[in-house]
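This document opens with one chain alone, in structure tokens, the form predicted alone.
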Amino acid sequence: MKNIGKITAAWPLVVLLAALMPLAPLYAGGKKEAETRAPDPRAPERLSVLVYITGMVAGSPPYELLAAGAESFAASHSNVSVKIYEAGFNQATWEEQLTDLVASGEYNLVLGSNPSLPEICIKVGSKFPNQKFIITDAQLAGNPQICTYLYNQYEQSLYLGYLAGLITTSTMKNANAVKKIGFIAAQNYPLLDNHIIPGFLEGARRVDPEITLDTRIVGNWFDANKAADLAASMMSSGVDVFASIAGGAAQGLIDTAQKNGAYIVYHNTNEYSKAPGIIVGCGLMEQKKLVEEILADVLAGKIQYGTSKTVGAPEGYLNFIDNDPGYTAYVPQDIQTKFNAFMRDIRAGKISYTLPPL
């Protein structure tokens, strides 16, 4: 009697857990078990960021929005922190000053945006196993400690070159009969001769394949006396139209087109308004918005380290700025149909090229 005694004395209890169990399955799906999930083990629970500019911040857009998007994601996240490190312009140093901040182990992450840093990381990572670095505006895949977004600058070039090939067969006030633009540069770089001047060169000949492009290199992206002496030998031998990528330096190009009449398209950066009627078509590299997302995807443990991503137009790093009045009040309203239109395309994905390696 005893035993039945005691299951009796239970049985309330049974049938207050049977009549719970259907409950089970509904809450465990519901938002609590979304709160006790094991963390993704590659996410930081406190994220240090190292951005690293090889070169300086001011005058040189890309790294402007590298530093911007930086600084954004961690003022809105208590948990992150960033310290802007300009490498300067000597690029015999960059290496040794890389080596030394990584070397103080304050940083979970190096971010940096230049095409020639991964050569850079892999000697300094070999030092530094546990290091990770992670580097916009470049291409590497397979090394474990670093993960790369190039942007695809052959797409942005063909653009700008369409628009600058309509612009210099116009008959737009500073444009002339003859068939030229004109590219100016701080240096070489792959990225440059392979897609950039190729990419440009080829947007202007789907306006007319008679134009020709010349091309200079300043040597620095600091130099502005050396940039105006350049563009005043182009604008002599007929260029009417420029594109330039040239840091500080390219304010040489802007400061002789305004004196003697040529126009400009900038690649990356809304520019506009440092000469109305002069810069009649600007780029834009989303580069803050991809920096914030990189940021959220690195404390999400979502970063595949030793991966290379291409990204343009069509998925929306890239695109041109076509509602500033730089663009709508002194373009003429043919040119910016035809240009439009040739822009929802390359937007939609549905102007074909090849893109040549680097």
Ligand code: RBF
Second form
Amino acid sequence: MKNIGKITAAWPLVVLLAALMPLAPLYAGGKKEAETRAPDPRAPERLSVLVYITGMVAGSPPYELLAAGAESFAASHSNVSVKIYEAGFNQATWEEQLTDLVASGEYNLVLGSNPSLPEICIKVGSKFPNQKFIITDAQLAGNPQICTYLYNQYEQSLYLGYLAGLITTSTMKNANAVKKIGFIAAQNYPLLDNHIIPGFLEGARRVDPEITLDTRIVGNWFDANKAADLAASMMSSGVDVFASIAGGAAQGLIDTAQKNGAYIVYHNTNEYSKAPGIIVGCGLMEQKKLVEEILADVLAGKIQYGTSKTVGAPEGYLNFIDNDPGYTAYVPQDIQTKFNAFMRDIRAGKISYTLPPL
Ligand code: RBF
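Next up, the form predicted together with the named molecule, please; the one we just looked at was the form predicted alone.
Once more the chain from above appears, this time first in line as the rest of the complex follows.
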């Protein structure tokens, strides 16, 4: 457990203004502004945000983008302060750590990004009924303290799976004759089991219904050696294209794919430059944009607590990076043409599929 907490810089100015506030009525004909304008609790004038990272920032795209979005918003809003707190990989301690942080009373908003957070926030929130929580990458409606935003990861997996299908059935250098793709995941959880994995397989089978998927579980979000071993074993059984949701452990997959010659399609972030010619397709989760919009809505009092929204490519919150040389220079033109057409239809909401319940 490590707290890299960082209070973003603007407080000195806020403190100075706060110190001068009591003088203001003297210059307003003695009329005390504070008495005439009650603060709106839903639209705080000063916003102190706890960014609660369920793991570590480095190596995990959703958390890197969450922290970046919150920090960039704070940098351009002098009344907003942000603390980034890394809760570490021991999930059994997350609730207790969050309880202690909320108990300090320092934060008028807890912001996190993890499918398992709503359950924890329900418990913590029941002890602190004034605490508000906003969680992305999660789904919960009906709790008046919690607002959630779910990325449609079925959709991102569908288009990355489609690309994986085009590649495994191709004559590209590292592609073999076996119609088999692979997925390395850190752990099982409903979003992975019900959206991410089934979406990936469905996307590939839209290219060729005979494609099979080999899924392996690392057991944690950091063991790159284990992921490297899994990847090697999967390659020896015919896997030539991989995807993974494994945080820092994914580095092991990248190393094996580079050494032994396989392809990777990557969720959520631009990783092309990490392994040119190996990582040949990158999806994008617009988490930084979403977080900046969320914080603007918090300041404007527009957040509807108790609700959950699902956002995907047609809404502009998932995408595919198709203008990077890691894609344009390494994926054969005929595959690019087919995939770009599929992606255009995804963005336009023209690809129909059934989104399974979580
Ligand atoms: N994703 C990461 O990139 N890094 C993590 O450390 C991480 N930890 C997670 C822990 C739990 C208990 C769960 C349910 C998910 C975790 N995720 C992590 C997955 C992340 O929230 C998201 O679903 C995936 O990255 C797909 O976008």
